[in-house]
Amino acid sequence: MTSNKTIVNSWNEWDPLKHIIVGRADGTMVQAPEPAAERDWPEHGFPLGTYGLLPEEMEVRANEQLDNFVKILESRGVRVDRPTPVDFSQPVQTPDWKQGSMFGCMPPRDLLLTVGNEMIEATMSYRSRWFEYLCYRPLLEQYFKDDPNFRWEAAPKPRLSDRTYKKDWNIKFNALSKEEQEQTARDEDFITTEVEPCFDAADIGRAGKDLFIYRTATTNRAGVDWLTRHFSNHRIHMVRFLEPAGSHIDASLTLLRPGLALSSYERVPLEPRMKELFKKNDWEIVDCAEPSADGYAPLSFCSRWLSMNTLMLDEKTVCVDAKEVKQMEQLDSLGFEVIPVPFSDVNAFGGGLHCATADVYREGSCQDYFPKQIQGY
């Protein structure tokens, strides 16, 4: 790129990066209860049914790691940047609901999908997400001004009424032993009904011809379907894994480059055909190192396996989480230049380092890395 002007192009995970948004701590909350999201963590400050902003402290903490993050890449010639917040404490409505806060801006991964010269604006299923797009317009609207290939898109906005989600979904999960809540999972027993598609950008992962589709609690069949359709040159997997209540594919699978993936060794995958897809395309799935949290991190609905949670600036050159030695030991074994980057105060505002970012403009074309296709998947 030799340019200022925006140039907007990605077709996977591990093309060379020039351009990517990072997003900022700015006024994150501890949403407001809502169908999709009760937060109970009284021995933070935040028992169920109470929410507010998450201690200054903490946002300056992350903030800092989040600004030095962009220093690094901005030191390996990557453009960034950052979204607008707005005020998250606010009540907001539709004429189907009303939610007492909203979230924040941290993870943009969550709410945009850049497909080759595309960025689409999730769904969101969360009410206290609905409104999050407005975080993004700024830069949305130049992107439009500066390139004029650039295709922009926004999903279907779900109503999120009633009918969207199961009722009292949430008390009956939680009395369900351990081995109860992994059957929900294979059941596809999460709380979003499928009255309206439903996706969450951060559920899908790319690798040029083909999409791969997580099949959770933020994304529905029907939010599936609706990428199905809307992709329709592209060969769509939808994936499942053993994660109840789960979300978001890049804590279950993660996408190093051509022919290698990482995974999650809790989390199984409950598809066998994904991995018979991988092994006919020579692809190898390795399970990923131990991480260094043993549960979730203070007021985190975010996972420890936020320790594969890594960004990827070409195909041998990786960024991860400082505090995940075992886990850069192993990607260095793999070949890979391992980026250490200080995160952990993040992971409470929405995730790692792969959900704190966004892509723009990676170097590359559409590639076919699945031409051997298994049938029916």
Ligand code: NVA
Second form
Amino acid sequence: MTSNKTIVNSWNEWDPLKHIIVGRADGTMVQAPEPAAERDWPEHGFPLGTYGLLPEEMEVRANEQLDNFVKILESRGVRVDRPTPVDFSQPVQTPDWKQGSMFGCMPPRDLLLTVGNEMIEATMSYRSRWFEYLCYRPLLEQYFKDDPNFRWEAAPKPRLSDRTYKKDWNIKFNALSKEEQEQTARDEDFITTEVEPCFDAADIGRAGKDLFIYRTATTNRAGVDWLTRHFSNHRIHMVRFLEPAGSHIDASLTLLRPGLALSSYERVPLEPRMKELFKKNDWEIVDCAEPSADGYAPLSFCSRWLSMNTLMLDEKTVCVDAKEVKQMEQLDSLGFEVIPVPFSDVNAFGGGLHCATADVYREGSCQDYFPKQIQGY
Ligand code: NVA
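Counterpart to the form predicted alone, namely the form predicted in complex with norvaline:
So here's everything in the complex, that chain up top.
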């Protein structure tokens, strides 16, 4: 039975899941070009500079898989809410810029960060995603009415003017060799400048008192700083991985349960101290299994590492994309009950099972899973 009483509360990625938001594929766009995102998919009808709706037959299939995922969650006693899409094909603007289209609302994880009884609407760092919070407002308004303890927050909306982006960064990046591109990750040379705080909620991994924030193209150091000041009762760990132009922690580091995390074996952590912290606290970081795909799926900007983009229902139960057979086998051998969820048709709409969800309520409280800290980390 799902509970009707609304409680906003979630401290980590693994406590028993009771209430969640699952995105929708409706009206998702190959978004119009902007400084932070330029799509160039000539072989699939979207050469550089063009934009438009993702094909209708793809959208239908994605929504079927999302609806099926909702049924699976509900059959496990999880209450599920859905966002309200807006017309993403409309141009949008602020006094600083005009943008040819919005994006979509399949991945609520990108936008909503739940820490305890607080949900923060992230700044986002793409112009096409600046107004995406509107899709979640009907839900957040309702939670605010229903749960007197819910703390509803929005991070300062960034201006995203031309000062927020490095000029011609994409042109320079695209001309680099693979090795040179990797060096940009080591050098933290991403498209965003440090003019104002920017972060996507999906760049944050939650483990009770400790929050792991992935420094990426979507989360700049000012964004890490804003989160550090905001969550002053938490320990904030800025982490980096070898992922050029990277974004979103949940395809590089997946926190599975106390003491166990998965990491993408190609995206090595760039801070040895991160490994040290995990080791000192008896956490094991296991290399994830070989993903099923070789590269990017058609019209998808998400990598094959979506294989590790899993959703925990509790410490022992994990939802995994049904095509990721090796990943399921590995998690099975690590002692989990694995729920296969067909999801590959959703990937082009903005991610995997973790991306497609945002926690509202997991039973549990704020615990310290890393009591032995490392000086200066
Ligand atoms: N941008 C990353 C994370 C996706 C969830 C990737 O494509 O692997």
